[in-house]
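One chain follows as structure tokens, the form predicted on its own.
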Amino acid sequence: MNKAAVMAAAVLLALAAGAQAEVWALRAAGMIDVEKGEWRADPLLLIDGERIKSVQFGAKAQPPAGARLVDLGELTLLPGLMDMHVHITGDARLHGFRRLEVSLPRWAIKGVANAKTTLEAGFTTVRVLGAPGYADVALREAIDAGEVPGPRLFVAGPSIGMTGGHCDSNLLPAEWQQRSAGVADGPWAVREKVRENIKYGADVIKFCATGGVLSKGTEVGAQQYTAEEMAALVDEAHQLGAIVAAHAHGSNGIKAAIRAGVDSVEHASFLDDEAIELALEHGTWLSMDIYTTEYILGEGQKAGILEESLAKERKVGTIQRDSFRKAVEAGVKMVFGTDAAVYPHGDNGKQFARMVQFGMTPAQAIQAATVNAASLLKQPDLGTIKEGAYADLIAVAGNPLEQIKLLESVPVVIKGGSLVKDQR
């Protein structure tokens, strides 16, 4: 290792220990300008605490006197990646009846491990769309307090849904009286459930507008909740300042959710022309998990996924990918959402290649996981590299606009100006 590399390594160790100078500088061979979808040469970032102080370009750009310089050599910088649909406390090895064996404290502990894995994969912000017992709220608080490592979390708490629906628990017979915490029926009951979730720390509301693949006894495309229930839920959430995500596979449920004013539709498998037009008209974001089908059909049986669910996925997977292509071609707003926990946490980046395979340019796929995701969350200081933004950054060994699979293995991760990972 040459002297410059030794000095850079020493600085990064100091950053990892939280001992960085007030202002430090970061140089790389290139940077992805995510707003323009372009690679730019020779960026120099000045970082002050958690935020980016300035962005300059050109080999002649120099840090101010006294500022430490970290040179990443031939790597390319990007904003930290953002996944808008994860279940941070979930475990891809435990599906179906196996989930009944796990206690709430155990799920919470799994979330601690999953958060670290997700962050080290380059995802510095995630939206958690459902977790039992507000374990996601507790994890967010622990991360924010610096007690455990993890991404920035925007959390939903228990998912809201109708009795017997996808967001209920339908595995046991009636004598067990099993009922998920988010079950609510009727317009006033769903308003109450929204208020309850926000009371206990949720900053996002997630509800089930249709049946699902991994729930027992639900028809994947069938609408759940009436238009009146959806409208009440969305109105209450927006009134309290929360964005709303609707799990929806079937076209009727998708359209009802969009008309009700949801901010994003998750999965969006059975898109018809009217649904696409409505999404365009309302500016609704779509979050389509087009990687999960491979894990479900390849590994799901070993993980305990029910045969009923495997049969549903065989039906849904190809249709969803066709819908994804149609939505991209129509210009619908899209964010990156993977449904992590259906597959192992940390593999989030594998979806980028599928998004490109099924219709996006590499720039569009990266934008879905950066500026688009930040727009959905109403967080303009995330998902971009600019003055005043959070210093959430990753670096990869090449240009991901030319090799999108580089985002499956991220060697350098920085969150809030502090080094998380350096495996150059």
Given for the second form:
Amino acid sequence: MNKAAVMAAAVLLALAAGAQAEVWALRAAGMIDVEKGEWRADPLLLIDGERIKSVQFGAKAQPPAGARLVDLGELTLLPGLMDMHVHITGDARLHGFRRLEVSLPRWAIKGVANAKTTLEAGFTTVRVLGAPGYADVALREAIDAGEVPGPRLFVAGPSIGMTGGHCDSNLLPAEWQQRSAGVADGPWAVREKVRENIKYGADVIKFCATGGVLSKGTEVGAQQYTAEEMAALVDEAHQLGAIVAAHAHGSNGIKAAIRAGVDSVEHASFLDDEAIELALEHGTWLSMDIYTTEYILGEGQKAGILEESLAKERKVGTIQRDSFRKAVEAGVKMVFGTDAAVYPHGDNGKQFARMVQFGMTPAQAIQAATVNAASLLKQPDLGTIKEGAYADLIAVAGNPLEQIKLLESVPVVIKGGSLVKDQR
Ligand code: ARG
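Having gone through the form predicted on its own, I am curious about the other one (the form predicted together with ligand ARG); can you provide its structure?
Up next: the whole complex, starting with the chain shown before.
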């Protein structure tokens, strides 16, 4: 055979193998039923291709004759974890002015490495809320094509924001004309930016509704964008089928974003009673990154975080954790979002213990990172272990409802029916 014929034959073989992917069985000592928030003994899952074919319980349940059985022994199964706020191309060692030294292709390559690290930490789905140059779109495509390992990505492309706002880049003086790709001012300019992001592959729209901690010269408490701009942005995104995430620390910006109809508020640091009421009324998800503060205050200076940002963090971190407790007590809908890249990728799971420390039950923290995240993304086949769902699974060495820190080191990861990590 000539070279072309050999290649054609190889492609046919690969197609045939894919078409009749084997059905295999997976057994473990326990499984977390995330909807009920309960541990159940002796699950037996049948996995067909990338999906779960059946879920049975009981020591007597047997795999079909001839089916390959993977027995995870004493481990407990859970749905793959989902982080609703990461920056997959970012690097926790590069903050402030250090970021200006990094080229776009270099960020993209960091994204490839970070995707693998994130998946191996047990996060089989992440939402990327901002990446330069649509590197996140390219990475999603490469992962979906099986070229590089990584979680399922739902991506925003460049974050949208006002001139000089948290989503702009404000490090250099005027003569450098530095400006982030997502900057737009005025309702129509903002609509155009939404259209552009979707044109180039974004699934989600991320915008900045207040100042931030890590941006130079912005006030965390100050609203950014008028109510009119926010309403235009959300209307355009929803009309085109994209969900919207708003970065917001200060209470005025949080409330304006909720009134504009955003799907999730990120950070949500300064929550007053009215903001909590509004979130309940509108069914808005809060995605509160309450772990990052420890890294920022511990390692931030070495990583290049500006002194003014450290000063902002000293105020925001504590207040955000108090707000988290209030929101949990009030029953506001919560997803798990960490802002990975501010702190090292792969440490995402460290936030679970903080969520429990600041008011959630372990079951609620796990729901935030599974069923709730899937609901925010409108993906009912993710974040759950049931017939027909994607076989995105992890296994840990015990019951995480009793020991939440088990989610900080995940020995077994399965994505789309393939075992991607087995360190039992
Ligand atoms: N990207 C966010 C910002 O710069 C990080 C905030 C981190 N601090 C916190 N307490 N969650 O505003």
